[in-house]
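One chain comes next, on its own, written out as structure tokens in the form predicted alone.
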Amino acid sequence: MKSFTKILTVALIGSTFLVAPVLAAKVPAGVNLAADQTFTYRALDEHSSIDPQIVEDVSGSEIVRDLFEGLLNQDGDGNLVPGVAESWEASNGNLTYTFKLRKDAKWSNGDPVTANDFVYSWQRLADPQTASPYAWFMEIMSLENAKDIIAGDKEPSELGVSAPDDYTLVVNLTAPLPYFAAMTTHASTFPSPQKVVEEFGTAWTKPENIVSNGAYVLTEHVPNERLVRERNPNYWNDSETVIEKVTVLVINSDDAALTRYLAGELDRTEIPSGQYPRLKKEFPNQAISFPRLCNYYYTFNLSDSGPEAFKDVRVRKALAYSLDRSVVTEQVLKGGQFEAFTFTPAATANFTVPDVAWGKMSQAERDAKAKELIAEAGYGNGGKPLAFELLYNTSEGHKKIATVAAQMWKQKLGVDVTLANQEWKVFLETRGNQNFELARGAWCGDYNEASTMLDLLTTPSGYNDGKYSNAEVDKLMSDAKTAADASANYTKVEEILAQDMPVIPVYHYTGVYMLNEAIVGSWPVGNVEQNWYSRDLYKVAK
């Protein structure tokens, strides 16, 4: 996308970046603000955590971006803008990054935010003692010694990050990543207060204990019900923050959430599957759809605990080919989603979706090939029975898609599929421990570059839950980090995935929301990563 191309081009020059602080709500002259400056939105499930080094899901990261602030932020189009860092510089051929921190950044208890806070937090992320599900991100960021620290072979203090003074952070990399600065917008890289973490342990994120450095502070948390954050008077740019209070309500039912939105209880909620066309007609200024940097897929358990049938690539291809994505996108979802035949979405910056062979077939051709492949493998109609369980996290939308997939596989291939659902945190644990056969997967990019998607399917990835392993894929992705132009590597990886079919790509996301029209002008629809910040929002009077 244009926004990331600009970032990448400048980064390759290796000069200093000084960006105007386009942070916080910029209310145009003449705008009449509403008296009620609150923002209430819905989450499907309880978030995984609000500890920056532990959080692993989208809903939790949304909260973390309000409570904490990292080195850099994004504007409404995904461009990098200052956060705690006022400027940054790439040198030594993009192997060294130096961030200059603002001196007015404070924790919510009034203590200054310093470079040492970032050193501590990044070491904490990589430290095996933390058991962070996102520790691998330090390795993906190519920090010196990250791989060995995560493996327990080196001490966290040896991580390639240092603070020569309180307001200078120096990062040393093992690969010259031109997009490294963009990776610091990810929640896992945000600072955590060392004194508070060490005093309260895992309880440090409770409202009565937490200390944070973002535009908001945590004031209430009722697990599986709601979380409330309110303006932080010690935030360095609090004077330009408009929204006073943000509340997220956990509502497990899509339809119940829509009902509460229409009753005026919510300012934002996801549109239930299939209802976007109707709602767009009824509420043209509230129903929105736009591309996201996210994919939806099913992952095969290829570990020793997985079904024997899935070890046969012909079975995997048959299941992938026979799934009619147009039915999912056009008849089930109806929100502008894109059929997926590659893992990486077209919305990814500087990425051209390759024409993989199976994606160019008609659905009739794919169905015919699927029947041929499963027969060759000795399963399905006329062969050995094939039955497996399809696991997804509880959601009406996921259930609808799984039901359609199961019906297609039964009708076309004679396969018996049992559907199973689990609450979000249980689902993550089950999938992460390979206690599944076929499971729903979805990934939203941590930064806008193809590696954020494709690294997921490398052998060491912390979220390679199916345990797919291909040495050529690993090498291509490793070589991509030092390539002047990695596009050929990414194309080749997608081609290998099309041959190995370790996952079944289903669709690429759109953001499909009902959004209170009083705030729609502030929502970052131009940012495919959807890194939004409540401090950038405001409500206008109706």
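Just so it is clear, the model here is predicted, and its values are computed rather than measured. Numbering follows the first chain given and starts at 1. Think of the rigid core as the biggest set of C-alphas that the two forms share within 1.5 Å after superposition. What changes on going to the form predicted in complex with the partner chain:
- The rigid-part assignment of S289 differs from that of K412 in the two-part motion between these two forms, each C-alpha going to the superposition fitting it better.
- As a two-part rigid-body motion between these two forms, the smaller part of the chain turns against the larger by 27°, taken from C-alpha fits.
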Second form
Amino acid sequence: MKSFTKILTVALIGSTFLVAPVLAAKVPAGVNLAADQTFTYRALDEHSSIDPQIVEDVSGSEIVRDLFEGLLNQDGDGNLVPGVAESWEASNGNLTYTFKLRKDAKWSNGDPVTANDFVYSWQRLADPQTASPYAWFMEIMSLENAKDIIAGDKEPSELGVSAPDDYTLVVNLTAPLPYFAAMTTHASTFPSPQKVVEEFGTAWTKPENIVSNGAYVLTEHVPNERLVRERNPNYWNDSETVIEKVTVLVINSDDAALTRYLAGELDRTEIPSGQYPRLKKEFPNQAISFPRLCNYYYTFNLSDSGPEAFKDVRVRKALAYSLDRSVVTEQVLKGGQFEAFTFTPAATANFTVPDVAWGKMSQAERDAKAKELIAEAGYGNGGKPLAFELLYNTSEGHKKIATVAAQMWKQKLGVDVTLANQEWKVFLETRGNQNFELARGAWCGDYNEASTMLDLLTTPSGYNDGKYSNAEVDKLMSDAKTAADASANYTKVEEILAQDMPVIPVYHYTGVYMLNEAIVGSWPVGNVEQNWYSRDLYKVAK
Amino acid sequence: MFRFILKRLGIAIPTLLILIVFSFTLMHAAPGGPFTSERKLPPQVLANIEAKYGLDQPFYKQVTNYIVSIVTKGDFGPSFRYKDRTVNDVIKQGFPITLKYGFWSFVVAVSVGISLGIVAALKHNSWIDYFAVGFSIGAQVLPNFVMAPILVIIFTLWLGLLPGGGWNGGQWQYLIMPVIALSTSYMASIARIMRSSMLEVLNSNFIRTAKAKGLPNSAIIFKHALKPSLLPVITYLGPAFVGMITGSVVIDMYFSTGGIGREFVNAALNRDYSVIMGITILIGVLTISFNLVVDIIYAWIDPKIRY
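The form predicted alone done, now the form predicted in complex with the partner chain:
Below is the whole assembly, all chains and molecules, this chain first.
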């Protein structure tokens, strides 16, 4: 079970929050807007759904954030700003949240958006009949009865959410979550139109049927090719929306997407691995790289099925130390990625990167230390031979990094590494069943706070495929959930990880994009979760 | 002849049933299911989803339910991955696209390939022959995943003549590059088969007789040589046609055409069971039908064959 713990970006400790309406594209004074206000971007794959209660992938959520609006939104730096809710209040020791809804919010068919729409949608999310892959979100939001409803033991109508009047939404929780309000920026909590859903069933999201309450309406959808959304004149803040039309094109190949970007067919695309330096040189104002909330690591199998040698911390450290990360970031990836010596990316909000000694050393010092450690453990050159398999999911990029790592370990430590790759779902199953020795891992934070990363390495975590277990880490992480300021706990956990080395951190991701010069200025690079809203964007004239 | 067709159609039904059961079994045997993901679902949530899609039923029941629902309702079920769409939606949307660019690729491949083969055979060992052979070998060894990006660089980036991808309702500008990329290697094979079979026919006794009779060259070629030399080409065309109209992953991936080829591969990677089955059955039906068509054409062209 995922433990969605804290979102400290917004230190919301029960009181009233009335926020001035800071919303939509705030075009700075003096900016000359371009005549063409359309935005066309590339998606790697077709989204799975645009039904707020069903959507589970990033590309679908991007569309849902344009078509629908929840209680609260994020601004360009990830801060909370009002959405359909104008204000909210926590009471009863953070066990009750009351949201006041704006009266001018409308559905695209002109009907008012009321608190009952949220009640319906949240019940729908938990309802086993809906079978939403995000049903658990109601449970970690700690809504009353959510767990029993998902299990089918209670009726959806018993969910801890109610609408005393059309513009007041009251939520009752089973745990005092100080950060509850921030969770309402998640797409699964957005309203869906009851009448339309009931009339059309799963076909309600088709362009001819859909009714939505966001800044845009869906006008065209050719699956696997394009989806077009256009400005919604009924949106309450339409006057501040600048972008008229947003098109997402599904382009599976990174290279094809880049070619089409260069041909002027796209305003935004991902830069294929390794091409950033060249593009940055050629297009300094279009190639951008900024920190993301994601890490890339290798996990040791520390369970009984793992190799004996990995039970020795000196072996783990030797492998971690001798991996020269600069080769990975500067010669393989070349996209401004950060060398990682901690599990949590430095860009994470309220996270102080601990002073881990091995991160401070030079690579030569680390190599010397690694040789010392492996000799002490009695492995490698001159000791017992050490051989293991490095497993990753099939991809050219992962293969390059694995090859580099294997070579370094062979040269520096005399360790024999066999590379093995598996197709994604097979890989997940193999890793999940601890049928590996060393395996690739990567994680992107669900929210901007260190626990979204560090919870992975706790004993009860369902994602802890290496089966690392340290009681102190578990305690620090569980204390963090109720602590007023948990950053000290996270720093401490990272220090323990540097001692135990259950995983080898390799690098921290960056978002590496080509972005049309006209739109770069309004792109929310400061939002490390990359929750962007088209209504906040605008194109400036050349 | 009529009895032959009936018999073949009769065999088609058990063939399809075997195909369904076999694919269903293989699919379920693959590790990982449609709802396996890096972010593992809590057991209760997973159970609800599996119940919704009938995956909680015993295997034999899933297979029979599936077949019954196809036979009685023509319903291939909901897509497990694209939750807003059914398999019928997926096929209805993707197949016409594939059919369109596949059909045009077929037309181009057949017309150019056959002409090239005939000319090469007639001008045996001349520069035209060498050119045709060189061209077809070149076209065959140049895979379409190499050709597609080269085409885009030339026509989109350098010349700026054609859009770099997309479908846009299948306007001709969007059709040209996919058709070139898809048809070339088929065209090359057809040319080579046509050339060698034409050469063989031209050296046979009945052509020598025709020549001895003093028939004009054109009559010899079109009246006597063409029909028998087409036979091996036709054998090749049945599967080639199905191959083209059921699409190509490379074309769909590189040109973002949205056809069924990419959908099929995606479905396999996503373990989207119902979409895998839907497209498998579609390809199965098309293969069986076109093999039958080829057999009928065969009988019509070759007097030696009678059913």
